[in-house]
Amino acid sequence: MKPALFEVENIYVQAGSFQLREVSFSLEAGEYLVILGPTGCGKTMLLETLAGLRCPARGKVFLKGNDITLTPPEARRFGFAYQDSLLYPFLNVKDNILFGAKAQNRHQEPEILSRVDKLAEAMGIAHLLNRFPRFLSGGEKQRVSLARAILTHPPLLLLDEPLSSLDPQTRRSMQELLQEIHRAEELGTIHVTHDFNEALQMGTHLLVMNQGLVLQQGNPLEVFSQPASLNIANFLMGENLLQGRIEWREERAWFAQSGSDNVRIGPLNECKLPNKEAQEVTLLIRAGNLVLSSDSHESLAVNSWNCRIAQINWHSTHVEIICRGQENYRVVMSGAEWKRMNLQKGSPVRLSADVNDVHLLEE
């Protein structure tokens, strides 16, 4: 069986009182792994350990099946782009891009020099090659840093929050550029961020961290819609976390919201119950999975309930509607869809949820 491009097995790293504890994951060739977590959770420490800048007290790191745990960073030859770009102020753009190649004594190879020109053209910085970093914008600096990181076709690309300091428009263009490079270069990539939207947009695989621990990993959409615990759901900003209990009717499980006679959702897939003996549970319904209807006076169908519009929040890409019933429920929809409904604050509405779009969490 062909080994994974990159594997981490139970690494433990300590820096002062902070610890990375038993971190494990693997990355296949061409995958884009996003590591998501709050500030101070250990993301950068993990990335520096993968790069060889920190040595784990225990555990192993493998590249294409070869143990590189003790291999120094210069021998790993990974591409690394930091949040602050870290360009050398005394070098122009071209020499900054060539810096890693020079360390490998490859900066005069015709293939490398040709690649500098191609990368600069693709990244829109060809006209800046003779300019020094102090005359560059934030987005331009990030492009230079990225070109330097991938110039020598590294076996792995490590990105430490490379877009966090950029304005929204520059960030979008850089996200698109990263995805284009990832596809064209077929680079295995590990990208650290604390931005949920960035994680969903960029990643083929997601790893959620907090306090030095890996809490959950998997397909990004599955992790966001099916968090493994209430703590993870809260961190991922689960919009509708309903407290309730499991009721059994004719040997089928139903969710009943606490304090409400109206909100009943089911029958639930018993395979998805966190614990068949559990009574108190939390139900997660993502805001995009709640359906809002103006037919509030119809007899209540299964998995639907009445409430009223309490607040309307317009965003650049969608509308968020807060509906008040037993508690507040959040719904999102497109601006065009909202306009067609012709509703306003105080309007009675009906909410409904598909049983396949809810996720149960044990208390």
The other form holds:
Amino acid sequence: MKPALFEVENIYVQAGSFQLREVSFSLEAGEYLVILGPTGCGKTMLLETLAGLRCPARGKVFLKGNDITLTPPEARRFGFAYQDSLLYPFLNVKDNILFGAKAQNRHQEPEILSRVDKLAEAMGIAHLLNRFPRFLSGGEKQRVSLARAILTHPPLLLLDEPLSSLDPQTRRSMQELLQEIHRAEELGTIHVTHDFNEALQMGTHLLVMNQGLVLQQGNPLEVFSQPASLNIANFLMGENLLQGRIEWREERAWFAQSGSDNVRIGPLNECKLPNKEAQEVTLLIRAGNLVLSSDSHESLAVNSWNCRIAQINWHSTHVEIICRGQENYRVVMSGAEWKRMNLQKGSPVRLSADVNDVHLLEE
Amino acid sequence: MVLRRGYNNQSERIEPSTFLRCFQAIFAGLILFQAVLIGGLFYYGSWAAIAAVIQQPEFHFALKLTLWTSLVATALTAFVALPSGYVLSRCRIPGQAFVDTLLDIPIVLPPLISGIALLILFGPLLGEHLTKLGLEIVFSPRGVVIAQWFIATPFAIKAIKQAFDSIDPRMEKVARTLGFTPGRVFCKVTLPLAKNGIISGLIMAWTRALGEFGATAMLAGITRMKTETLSVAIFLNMTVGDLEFAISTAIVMLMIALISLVILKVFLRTEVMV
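Form predicted together with the partner chain structure, per the form predicted alone context:
Everything in the complex follows now, all chains and molecules, and the chain you saw is the first one.
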């Protein structure tokens, strides 16, 4: 069997009182792994360990099946870009990009020089090659930093929150650029972020971290819609977390909410039940999976319940509606859809959810 | 007075408040005091006397000895202060307070006492072994270099440590991932980034070495035409009442220091502007 491009096996890293514990994952060639976690959860520390800048106390790191745990960073030569572009102020843009090639004494090779031009063209920085970093904008600096990281075709690209210090417009164009580079170079990439949208948009694989531990990993959409525990659902800001219990009717399992909204959802897919014995459960319905309709009379329809509109929050891309029964429920929809419904604050509405779009969590 | 926001080097004018005017007044007072002090020295000396003194062999000897010993001492300082400043900036050292105090000893001790300590080390303790190796330190120009180096080094270490502190260590980490070994990272990234701070630290060390007297007098002695630096020449001639020689030498020393500092500061500013 062909080994994975990059594999991490139970690494354990200590820095002061902080510990990264038992981190394991693997990355196939061409995959884009996003590591998601709050500030201070050890993401940067993990990335620096992968680059060889920190030595793990235990565990192993493999590149194409070869153990590189003790290989120093200059021999690994992974592309690395931090949140701040960290360009060298005493070098112009071209020399900054060529800095890695200089380390290998290849900075005068024609193919390297033509690659600098090609990368600069692709990244829209060709006209800046003779400028010094202090004359560049944040986005331009980040592009130069990226070009510097990938110039010599690194085996892996490590990105430490590369977009978080950019304004929204620049961030979007940088996201597109990163995806384009990832496709064009077929470069295995590990991207660390605390931004949920970034994680969903960029990643082919997602790893959720908190307090030095990997909480869950998998396909980004699956992780977001089916978090492994209530803890992870809370971290991923699961919008509608309904407390309740499992009820059995005619040998089928139903979710029955504990509150007086009397929400009943079922029959549940039994293989999704966390534990048949665990009667107290939490049901997650992501805001995008709740359907809002203006017809509040269908009281007999299954998997639906009545509410009133309590608050309307407009966002640039969608509308978030908070509906209130005994509890609050969040629904999102497009602005056009919302306008067509012609509803106001206080209007009675009916919420419904498809049984396939809900996810049961154990306490 | 045009005020500049020092933190980001932008030359925006800021409106002075009463509070700031008080500080400006104190600052102006200090500058005035310095100017009067230097002016007094020039007023008391005469150009004719200076012209006569700079032609004397004793002055030539003192000037040459001062320049070469202070430059060698500064080179030795750089050799020691660069690694020491880097270690202090980047490493967690057990007993940091104790280590800091040890390093500060030449700053807090009167140079005379430092000189006595050096005399004991290079005399009774190590003198015999060094003589066997042909490296006599006590009462020799080598002693002048050692005394100047000892007094100047802690100042350079402090300035250079600060220069290294101001560098984001991630700049060095990026260079490692780009393929540079730690030694090459230091030469290609750390030194260029800390260049201005290092040069300032070494200028400070050189000016300390240039004017060193107390420790030099103890370790190298005050011997005319042997260990006679410019400071020693001033002292020797003051003690025998040759005020003209002493003041003229003082003015020449002052001129050397001022001109060198101005040239270096202009050079550094030009470098920063590139």
